[in-house]
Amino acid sequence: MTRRNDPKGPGKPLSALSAAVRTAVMTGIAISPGAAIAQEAIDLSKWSPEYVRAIAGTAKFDTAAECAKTVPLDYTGRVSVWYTGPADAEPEITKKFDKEFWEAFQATYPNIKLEAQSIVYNDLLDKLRTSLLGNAGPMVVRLQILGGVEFAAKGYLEPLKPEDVGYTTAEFWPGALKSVTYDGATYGIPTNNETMGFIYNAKIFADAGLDPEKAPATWDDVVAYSKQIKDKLGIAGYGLVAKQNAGNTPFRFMPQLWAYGGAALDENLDAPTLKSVGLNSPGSKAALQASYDMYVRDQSVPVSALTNTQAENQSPFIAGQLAMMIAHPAEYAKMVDLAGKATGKDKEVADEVVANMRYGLIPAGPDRRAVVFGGSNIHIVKGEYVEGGMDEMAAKALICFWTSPEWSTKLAWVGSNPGNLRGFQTEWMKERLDTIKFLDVTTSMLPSGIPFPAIAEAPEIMNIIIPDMLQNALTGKMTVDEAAEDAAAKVEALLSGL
């Protein structure tokens, strides 16, 4: 997809803008974000489903006014950007806001020529790697949270922090900023943040003799509940995911690993060095043992777990043949959609599953409660690698717009959360909470989020070495201890460049 804006187009008339912004347009003087209505500071120490609901809708923001502080609204220039836009199967509201975002940016900055290209999620990293080798990259790129550090480490990205586009570091989650920090410098700004929740079927819990209104509190409970469900009902308890070379696997296994006190490196620490290896620690081995116990000892998870992604858990869950799984808030909407397509007796079962679907916090372990801090970040590519050269002001205008409280909320509508913390105070966040069931539960997991290690080798560690460790243990190719030691040795070799 390519969108272009005619620099001579009319854009938004001055009369439609606030007085402060009109002044900025006519004089070229940057204005303070104080043009936004004053709001209370967000207190992360109070974070909970109740607090998230309490602050939603308490403040209003003027995106044009905030971005005019960094780039005057009459600026003339050009910006190119690559990102992953909505897929055909995504909800219409996602497509609606994507369209409205580009229209709003062009109306606010009518003299910036815009070239935006949407690239399929699984193709974006490879296409960017190839383009940069030929000095044909975009000025701006939004990447999944695991992608940016690779390009920063290779020298392709410009340093970029919230202050560069008119915001403050305090407006973004510390965990999210870890994911764009490499070798002491910040190379991007979070656009959206994702944390998942623990989903279970309350009827299956009741039928198995468990409390239908209480999610398992600990990972030890998950192991025990999974066995009890399998023994009493003959169906799978927990939707274990262990597919090799698949991102779904670390997103579901790492919360368990961190909870038991393990780590890939030392990313679970407040000030990680990312130089020590933790996959052979007692905590990592305990987490691997728990997965082994469910798959091998108790046989309480799907036998297809070795080749499953989360997508393969959806069919047995909606059929009432799987009790527990980890997923996004959008999973509820997916189950409603699947139930709507079912017929006959299958529909009766599916409707019952939807009615009994519950979300809880990701279980805790002996060390902590943890979840993968996911999402996306936006970056500026160094000018020498950009096709046609760099226009830094135009790039910053787009990034300011994208990471604003308004648009970081709207563009994260169904399955994520605003990267800008002030997005939680917007009217749009209140609407999301009122219309997206269980969103408050998954949002409340954000303080427990841990990003994957911010090093160039992270994709191989997370998507290859850790799934291989699981496979080695679950298939009996190695013992739990051997599998953990083997994975640790592979990480050591990878970090050493061997």
Given for the second form:
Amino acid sequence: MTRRNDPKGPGKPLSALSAAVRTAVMTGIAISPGAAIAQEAIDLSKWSPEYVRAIAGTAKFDTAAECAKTVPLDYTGRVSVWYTGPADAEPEITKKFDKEFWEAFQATYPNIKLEAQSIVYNDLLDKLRTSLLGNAGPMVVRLQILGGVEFAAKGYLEPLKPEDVGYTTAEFWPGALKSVTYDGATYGIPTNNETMGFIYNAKIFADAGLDPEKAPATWDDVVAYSKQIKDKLGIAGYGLVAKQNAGNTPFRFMPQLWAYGGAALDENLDAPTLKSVGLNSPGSKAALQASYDMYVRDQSVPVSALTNTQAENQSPFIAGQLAMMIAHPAEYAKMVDLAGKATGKDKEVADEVVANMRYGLIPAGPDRRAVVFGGSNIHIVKGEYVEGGMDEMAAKALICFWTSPEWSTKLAWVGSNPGNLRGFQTEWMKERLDTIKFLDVTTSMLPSGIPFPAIAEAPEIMNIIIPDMLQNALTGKMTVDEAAEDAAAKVEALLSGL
Amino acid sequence: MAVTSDPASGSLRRDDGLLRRIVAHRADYAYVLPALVVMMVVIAYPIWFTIDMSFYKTPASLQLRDRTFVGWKNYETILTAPAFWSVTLNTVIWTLASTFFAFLLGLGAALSLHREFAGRAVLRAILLIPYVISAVAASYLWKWLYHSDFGVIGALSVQWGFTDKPINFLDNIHTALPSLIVVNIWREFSFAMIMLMAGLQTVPEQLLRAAQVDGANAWQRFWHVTAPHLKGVSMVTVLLLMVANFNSFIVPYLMTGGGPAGASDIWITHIYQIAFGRQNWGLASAYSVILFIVMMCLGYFYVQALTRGDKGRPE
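Hand over the structure of the form predicted together with its partner chain; the form predicted on its own is what we had up.
Complete assembly follows, chain above in first position.
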């Protein structure tokens, strides 16, 4: 670990070397072992698994020195923060880094009183809504990528951009910054970003007569492969997820929709207005038709897709009864874990599945290759809604620390990627690539990432209207055309304020 | 209102003036005052707040304090939406079918267990399991039993040759609601059984024997002796089941979330989705007010059933 806390504590004289190092970092120069070299800028146009590997471990950063530029290390104050910390079931390394983060922050800013509260994912938004109504919110809150928009729209958040905590906008993914931009202003900083990958079972591919080392290149391939697997082996091909009011559904359907040239609004454009509705476009209908073909025409996906979340796909996949699915990079670790718990013949099957597990890029469509740009952002709540009042400097110190190359990498260890692009240059990123299988594949999907529309109505569109559209078409309640038109009409009504 | 008192007892009667009755019972009212205050805070205020909120538009992009008054618009939106009528139909089917069959099964179980036989206590305990098991656990258990690809019921039906592929219980718009109703009946019949078993204790044994001596067969003894004695407890049981079923949330929400395509959406799950999924508090409040009115009507009949025979009783 290279986080360099001043052993003498804040306010004490620094050693000459330490002072020099900090000055170098503060002036935008990365520290390389032995010598200070000019930091090579990350070129997003070169992004690929090879590029990600090439830049990993090429630079070192001093978190304390970078944050000292914004908030002196001897600053005295108080900061309250809500976030979703590691759950019991998460890997030990996630819990370890979470613990170390808080210890490191306290060691770096010993005079800032820290009040951190971990709140489970499903409760955080509701708890924040309720507390803000009673002016009892925290100073800082980290929310999932789409969570902050609602609060920005309602005027609960302070404008906050990377420059406010000593970084630059260029250090973060443009897609991630779109997710914290509301009405032209930036209301947060990305802490971590992730994109999912396409997972398949190579043995099932081989048994079905498909190339076991080649993931489907297009969504049309997925439809065809799924049918071939079902016809030849009698098991489900693609793990379609179409449950109502479930975030898993849009995370898996939107890449397909965008690939065919569709959109919920116009979020797939470089400069979206988020005012026009795209759910009834030919591209959206083509994507919906592809899902209909798999579920109704070919019956090549699980019948239970309408009540399934991704969690329900894990069991059939590890049992060798499902060939393909979209999931996080952490899915491999989950499968290894499930295989470890299996016994007898089940264990043999599970071990074989793990050995034959492959990751590929999310398939492309006629229009593009796309994936949902996921992750989390950190925000500052307006003082009038904070319990006990706001301490802006303490809040900024914490955010600087959290979004630093070091901690944005460590805190995203298993399932995500650093929000700060310089995190990809750290030694920890190199270690992650060496130890987490398929991380380079999912990481290389980042440039294809599209964030959900950054409007307050987005959760309703993504979690309710789009799953409803899928269900209306897949159950035969409506035709594909009718379902798409119905969904578009609902979005239009929503945007017009009806 | 004329003030009258019972000359024999000197106590106040129901047709005495309200104020006079309150004054006469001031000590009683003082005792219940703390509870009344607490209820005002935790029940009356939220009800008032919900009614008030139902007249406002609360878009996701505005804070609640910035809500805009829209009069009866939310009620108009609800009553003119096709979803309202399909959800209402689902709610009525869900409530009536669950209540009727749970009561019927409960009555059958109560009558069976009322007689002495070996192992009665064990059987009674077994039949109580559905009632004491957590609704969340039961929902997940049944979800896996019903699972359209890997469910136990589907697998057995294929294995025993009833069907050539697993039955699609929860992912079909025609079977989802009936499947949930079966789970609900399974959960609730024990409650009806307990209530009716208690009611059966009140049926005078000598009347049943007399009817038997008079040549009444089993059905006649049940219909002419047992059933009239169970009338009161049956009414209470049915009303309690109906209230519980109108307010059902856990089973439909966890098993289908109201899907597929709204096929198992009932009022409570629909209101939950509008409030917490869509953040449309105004519309959800209007829905809740409608549900509240329906529940108050049911509550009225419940109280009537409970206080039947109280009228002639002196206070």
